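One chain comes next, on its own, written as structure tokens: the form predicted on its own.
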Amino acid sequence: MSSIARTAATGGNLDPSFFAWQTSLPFDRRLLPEDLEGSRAHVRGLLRAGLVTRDEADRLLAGLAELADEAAAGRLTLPDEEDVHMAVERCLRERLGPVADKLHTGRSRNDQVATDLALWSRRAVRALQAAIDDLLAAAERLAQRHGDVPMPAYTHRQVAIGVLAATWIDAALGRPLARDRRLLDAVLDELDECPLGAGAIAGTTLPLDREATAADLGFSRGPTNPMDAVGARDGALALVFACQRILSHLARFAADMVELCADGLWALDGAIACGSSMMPHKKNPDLFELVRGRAALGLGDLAALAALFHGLGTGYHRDLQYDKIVLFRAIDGTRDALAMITLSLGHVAPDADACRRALERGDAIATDLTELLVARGVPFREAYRRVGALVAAQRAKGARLVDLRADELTEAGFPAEAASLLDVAHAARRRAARWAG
């Protein structure tokens, strides 16, 4: 057990339980590119300055350079200490020697964690924002195989009217995570000042360039108030929380596979249907479920973060240490459902026969033809009343509105045209035209 961050003014050791219970290495270890990458730039900064030498500057970022290629090759071991911050320095310390003390120069683990956490977030972002791409484009694959298959719309789980199924992938999929990638990009907003440069909470009175520092990171400016700096973490919580709206898109899609392929209307293919362990014939949609369940701890993690940060004051505080344990979890969690919801789309499809018989059955072109007397200049609450008692009329004799025949509904006071929407899926299509292009 060691920490380079105590002095004799410290005290003496951390008791080991206290240390071992107190570390975030064993989850911000994950922060290590982006300390690596935040530490170059620092060092770059140092020499801009005159804080350091040329020489110096060449050694300390030839040394984090080292340690980057060892940890992209799996081989870097990291020695115990508070965080991966500390880890970082005390590894080169052992490496370079006395240069390497010059490292923390101007700095502190406050606006270090805070750039780390800044840098990792962006790159997370535009993970995301791929696994949407991914997920949009094989939306679009379905939808081109079997967009035109009608098949019911619901409202209270009841067949309710007949659309195509391009208007409820675009509907359940398609849209709502263009909104969501849209979200994204304010987020990137959020995260683009980087912290480094704020010190622990009030700057430095060395010369360092923050702003160059920033643009060294890709980030359109420095920080701008060191006390928010440190203690802001409306990006994580900003994250998070697009986090849990894409995880609620991707539910109710998955509520909706399970509801239809528990009707019979859509099916699973064996590459992501479960089997059960005592009953040999289910064809189980878990993958769905667990997307869902997994929407329901996605919910979790926002409520955590917002209560983490809930009721501190400015500035930096030790419980942020655990905003990482919630981030990193609700990152994963939402890239592993877009990608399972991704996999799925390439092994489900309707089947149009049961779509047909379901509309059928629903009564789905009582609107129609509602809308197709309202046309003809029949007050609407008049055409719903005739409707719905020709529905009753229908049922009462074990029958629906596609058993009529064309005499019956001109005797019953339709048009000829009337015929036409008997078809369920001519009926749904026409609804559909009104909406294309």
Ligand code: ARG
Contents of the next structure:
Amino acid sequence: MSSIARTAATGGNLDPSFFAWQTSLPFDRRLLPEDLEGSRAHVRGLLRAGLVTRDEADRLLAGLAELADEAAAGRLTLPDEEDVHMAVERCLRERLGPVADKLHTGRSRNDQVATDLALWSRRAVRALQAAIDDLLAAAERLAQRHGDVPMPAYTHRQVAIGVLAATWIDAALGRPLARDRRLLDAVLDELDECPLGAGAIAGTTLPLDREATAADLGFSRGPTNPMDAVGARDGALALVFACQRILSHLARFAADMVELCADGLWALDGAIACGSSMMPHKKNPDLFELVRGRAALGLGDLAALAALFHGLGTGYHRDLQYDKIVLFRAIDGTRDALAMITLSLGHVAPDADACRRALERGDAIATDLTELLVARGVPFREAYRRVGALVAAQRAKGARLVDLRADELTEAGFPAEAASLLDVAHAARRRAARWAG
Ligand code: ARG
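Please give the other form, namely the form predicted together with the ligand, since only the form predicted on its own has been shown so far.
Below is the entire complex, every chain and molecule, led by the chain shown above.
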């Protein structure tokens, strides 16, 4: 219940219930590896600045390395403290004695937590990019297996025009996730300034070389303005936005899948389909519905983080402590949703016959027929009306465009080539050929 971050000026001890409520240790312990990494770089900086001796630095570095090993092995129990930073310092004090009192020289938890967060976020970005790469590879394999199958593209939930499955897979996953991957590169750029050296709000008068420490930790530069560095959470906000964009793309693909399964055009295999507890015939697309639902929660995370940062004055405020809860949840949710969609791609397949029937039933060749007339010199609006009349006449008979015979098409003024469009798969391939390569 005690805290290192108190003096006579602060007053007596904290009320125990307030202490228990305000500690961030239950969630910021996840920053332990980054905190220890940042502290080791800080100790090397203290040595370079002559603020600790070689022997003191060696002892501090060894103590921090020991904590890192124990943490990695799951053997480290941290003492109750306000946060992970204080818990580490206290742990070190218990193990090393007075030399640990030099660890926090020229540093504040304000620049420390911002540094930990930047280190953690950079790792998270790389992990998300690797997860996107896995998904893109799975999408590519799916397109190789089934990409040639003609299927309906929908507008307004109705059959519009035939496309190849490869086009849909690329539109739903390939293109948007490749863009999200590039967005994450931009997020990495936002996270390329190391806050360490900014101190509490105005840096330090001690001769610490913040550029050298930044380089030591793999950043391009140190803090350029200490007031900005301790309060800036733009990298976290950009990262959560990127997560939400990824989740939205996955949710849209999931919505497509739910609809395509409902219409019998694509099917799941048992590995990713859930049953009903009552209805024995069910094979439900729960994986896709859960991804869509999880993406909705992610939207709340983005709003929560923006709200947390809104209206704070310049510099550090304790409100910022909660950024970690939202950030961790956003990253975990996005990583898991990416993994589940990647998994799903090995367990879905189109039903080519059902797709063909849907294209036929939906008169998907209407626009192709129209454009055939246009290519022969008929003004578009006239061609559009003529095909529309043909569709209406067929429907009045309970028939489809593909039920027309070749001679009926010729009689209606279509060129001989129109007969080939009665094969809806041919029509879809003919149209798709313009987008190949
Ligand atoms: N636990 C705090 C956080 O997560 C660390 C920084 C505390 N700084 C302070 N001035 N109380 O934001």
